[in-house]
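Heads up, the chain below is alone and in the form predicted on its own; it's given as structure tokens.
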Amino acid sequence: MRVTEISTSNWRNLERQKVSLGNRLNIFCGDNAQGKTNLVESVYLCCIGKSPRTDRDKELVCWGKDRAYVRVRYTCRFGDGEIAVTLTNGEKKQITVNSVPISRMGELMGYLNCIYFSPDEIRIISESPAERRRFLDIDLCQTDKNYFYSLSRFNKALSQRNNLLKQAKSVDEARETVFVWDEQLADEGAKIILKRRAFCDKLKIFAKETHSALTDGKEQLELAYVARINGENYPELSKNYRNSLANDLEKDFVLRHTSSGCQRDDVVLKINGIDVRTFGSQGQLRTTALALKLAELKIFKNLIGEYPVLILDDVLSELDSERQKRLLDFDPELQILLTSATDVPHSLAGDNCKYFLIKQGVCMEK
């Protein structure tokens, strides 16, 4: 999988253009504040749907514009395709899939994949579980569009259950409106636990192997998924779900919000059998956070059979010369757009390389 063009218009600071990229290595230099991170943060929102800095849409807008458009061409195993995306001031986002609109974010996953990695990406380790679980669920969502289904069922579901809690005078009062959104939370719940185990399952696997290599042997890394509710099967998990939160109802009542479920689960993540988040230094943090991009791109590559293009933001400068070039030689099959505020060295590079410069929103090739 490989993006050939990007075309960007009143995108953030970037001016009306077109970028033609190789199908290896693109490196994007420029000072800061130049627009590097904007032109490869139009490939995520054409595969995503959004920004991964940002919820506003308006903040993608050049200012003093009214409108922004992004397109993206692409190959992959099954043929060329093209999605873009138009934002209008005080309009829904229009989103094209080879120029046939689509109603729904669903209908948007899995044309165009990819892995984003910024040096915020080390958040995923360090800070609270909804990390953990948003990364899970951004490679879910793009390698199985029924998760991103579910996904979205059970969010709606459980913000109309929170609001019965909120608004129920007494806890009788809230058990007679809460059940019609328990037998969905426990329907669609139950979905998103197993998927999430099993795409944990393969992940630690991979995750394993690659922090092994990247610290020559010296730690071992382990990856669990721990599920607030379990259950082996379907059957078993759906039925603990609706008995955790009938039990739950007294609780969740007067905390006012549902607190039993998967949007309280974890991934656990251990470098010789010590819990990395609260021990780790900061070197351990990057390594992992590194580790599990490189598992990302192995299991995209085990699920769909290719890989996803891989989005490095200035990450260069928080790795070390060793683990630059573990990164950058991961794979020739593999696409990868870099930012770098400094010139990347040949040697780091190697031959099949194109080199952008990105000064004032404009994007020419060197």
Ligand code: ATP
Given for the second form:
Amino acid sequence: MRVTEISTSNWRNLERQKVSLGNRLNIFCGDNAQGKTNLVESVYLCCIGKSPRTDRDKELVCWGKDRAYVRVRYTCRFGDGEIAVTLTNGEKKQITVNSVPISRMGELMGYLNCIYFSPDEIRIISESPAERRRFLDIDLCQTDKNYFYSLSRFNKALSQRNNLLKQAKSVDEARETVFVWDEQLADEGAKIILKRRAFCDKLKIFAKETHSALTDGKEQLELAYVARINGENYPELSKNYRNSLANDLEKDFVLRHTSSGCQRDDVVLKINGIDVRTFGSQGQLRTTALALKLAELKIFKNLIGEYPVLILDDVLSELDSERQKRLLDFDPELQILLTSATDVPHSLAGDNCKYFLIKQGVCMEK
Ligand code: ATP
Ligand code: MG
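Next block, the form predicted together with this ligand, ref. the form predicted on its own:
Following is the full complex, with the preceding chain placed first.
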């Protein structure tokens, strides 16, 4: 799939812009703080419904203005489409897909998919398990609408259960109603675990392959989903989930939150048998992040039949020339939106490339 046009109005520092993209490599150059990330962030917004940089939509509206608008036109194997987002200060954001308003965020998922790679993405590997779950959740929500709905229901039930644990005067009082939430958590949690596990089983094959290629076969990357609750299949997993919640109730009442479940799961990454998060060098963390991104591209192609749009925000300068080339030459079918504060030489970009210059919130084709 490919983005064909981006239009913005009062979107951060990009006031009124319309940019037509090429179908391969699109390079957005410019000095620091000119609006390069802002432009590609608008594409991410139309894919996922929020910014990769903030959960506060208010920050996305140009300072001093009341309303921001972003529209992305795209083409995919099912035809052409258009996603538009209007952010009005103090109101719920409005999203339309092909001019039809959507009422739930889940309805947006899957129309336009993207993989976002910025230097910050290294945190998937280096930071807490929450980052790795977020990484899985974003990919799963984009490729499986039902996963999005399961996750929403799960999060709602979890917060209700935690509220109950905070408000109950005794464990017996909590026990009277907690089963309602336990049922929902076990049903949805089991689905989430099974889907994350299946996704990781595929991802680990692609990640191992791409990592091995990036390190000339010197390093072996292993990836595994580590769940707190186990079970071979759905009935077994949901039963174990229910039992685990029931067994932990007294402990949870003391802690005043739910301690067991998939909200605590993790993805473990090892290089040659050694945990990357704890012992990986900076270079290894970066290579692993890159391997994961390339693996994500392959898994999307495998799951949905075409590549998502690849957004590379400021990552090129962090890679050596061999890896830069590998990334940009990944597959001629892939559309790339790349930002860079330094020039990207023609020898690296190749022929099928469109250059843009972004200066003070204005984007011009070079
Ligand atoms: P760098 O090369 O440093 O990454 P960039 O070109 O990617 O720079 P952006 O992150 O796109 O820069 O930000 C450009 C400018 O937009 C920044 O100076 C920032 O202060 C400004 N900006 C951010 N949010 C808003 C907003 N809501 N309204 C107006 N300007 C904003
Ligand atoms: Mg930037």
